[in-house]
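Have a look below at one chain only, the form predicted alone, in C-alpha cells format.
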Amino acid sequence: MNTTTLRTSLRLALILGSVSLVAASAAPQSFDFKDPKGVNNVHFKLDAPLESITGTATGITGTVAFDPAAPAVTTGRIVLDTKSLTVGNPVMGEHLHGAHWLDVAKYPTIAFDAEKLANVRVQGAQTLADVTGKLTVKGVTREITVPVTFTYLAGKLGARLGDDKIKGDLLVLRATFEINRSEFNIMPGQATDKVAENIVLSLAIAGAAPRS
C-alpha cells in the first residue's frame, strides 16, 4: 500500500469512526402531551342498533421518546383523565362517570404504555408503525396492538405555540382503533340494544420537545 493510499483509507477510518461515536451519543427526544393549549383529544363511538353514543375528552398527559432517526425503539405512556370524558347528553354522561360504568372516582385514569413497534414503515415526516403496549381501563390491563401515525415537526413548537421565540419539535400522534368494554369490565353484557360493546377510539394529540 502507498503512502497516499494509507493516508486516504486512515481518513477514512477516522470519518466513519465519528459518525459511529455521533450515532451513539444520539438519544430519542422527550416529547411531553400536556397540551397548554388543550387542543389535544380522543373522540370515542358506541354505535348500538337503537343510540350511537359519541364524545371527546380532554384530559390527556404523558411522554413519549422518540427518535426521527430510529424510531423502531419509540416508547412512551399516555395517560387520560377519565373525568374528561364527556357526552353530549348531561344524564348520560353522569351514568358514564358513574360506579356501574366507567367508576371515575374508583379509577381516575385510562392509560396506555407502548412497548414495541413492528411494521415501521418512515414516510416524509411521518412513520407509521403498529405499536404494541399494555391498555388500562377501570382497572383491567389487556395487551393490544395500535396502528399509529407519527408526524415529527422539527422547529414547529413555536409555530404551534403562536410565539416563534419558543424553540423546539413536534411529535404528533393519530391512531384509530377498536376496544370490546366487556374486556374491562364495563358492564359486560349489558345493555347493548343501546351502548354497544365495542368502542371506536380515535385521538389526534401533539407532544412538545422545547429546546434552547
The other form holds:
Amino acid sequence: MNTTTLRTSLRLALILGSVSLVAASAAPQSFDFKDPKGVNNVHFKLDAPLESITGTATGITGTVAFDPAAPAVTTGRIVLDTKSLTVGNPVMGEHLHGAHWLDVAKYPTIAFDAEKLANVRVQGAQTLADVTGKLTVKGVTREITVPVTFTYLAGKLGARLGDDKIKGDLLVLRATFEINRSEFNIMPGQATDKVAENIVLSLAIAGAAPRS
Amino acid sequence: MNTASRLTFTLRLTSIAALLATLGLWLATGAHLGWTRTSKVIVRHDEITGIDFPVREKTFVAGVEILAAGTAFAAALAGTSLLSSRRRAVRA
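May I ask for the structure of the form predicted in complex with the partner chain now, the form predicted alone having been displayed?
All chains and molecules follow, beginning with the one already shown.
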C-alpha cells in the first residue's frame, strides 16, 4: 500500500466517521412512556345538563421519537389501558367499562398514533405544535389534530429516578382536547342528558430516554 | 300497652331512627349532592416533570341515593305504623 492509498483510506474513514457522528447526534431520541412512578395520567370530563362525570386513567405506555433540534419530525404512539379508566362511583365505573359504553374486555386499549406536526413553535425549553394523528377508540379510528406542548428536560432522568448515576433525558407532553363519543361508537346519541357527547381529555405524561 | 300499640310504637321509633341515621350519615360524609363515592382523588405534584397527578384514595361519601333510600325506608315504616293504628281504631 503506497502513501496515496493510505491517505485516501484515512480521509474516507474520517468522512465516514464524521457522517455517522452527525447522524447519531441528529437522530431523534426514543422516549419510553411506561411510567414506573405512576405520574402519567389522563383526566377526562363529561359535562352533561344533568350530570358531570370526571375521572382519570393512569395505564399509559408508548414511545415517542423526538429530536429537540428538529421537533417537526416527531412521531410516536401513546397507548392507554382502558381498564385503568376510573371514576369516583364504583357502579358508574362498572357501566363505563361495560359492553354498552367502552367495552374494555373487547377493546382493551385506546391508542393515538402521531403522524405529523404543524405550526411548530419553540418557546425556551418548550415546543408547541399541532399534532395530527390517528386516534383509535372502541375499534373506531379517526384522524384528529391535538395541540401538544413538548417540554424537553435534558439530563433530568437521574434526578427523577433519584439516582444521579442514571443518565438520560425526559420529555413531558401536555395536551387538552375534545372528542365526540358518538364519533367513536360510544352509545351514539344516547343518554346525552346525563352523559355528555363531548369528552374533554387532559393529558400530562413524561417519557424517559436513558443514555449509556 | 298491648301488642298492637307496641308494634306501632316500635315502627315509629325505627322510622325516626332510620331517618336520623341516614341524614346523619349523609351530613357526616359531606352532604354530597351526587352519587355515592367509594374513593376520592388527591392531586400531587411531581417536582421534576411539573406534572400534577391524581392519587386515588379509598373513602366513603354517601350520595343522594343513600339519602333517598333511607328516607323511603323511614317513610315506609311510618306509613305502616299509621295503617296499623288506623286498623286498631276501626276495630275499636
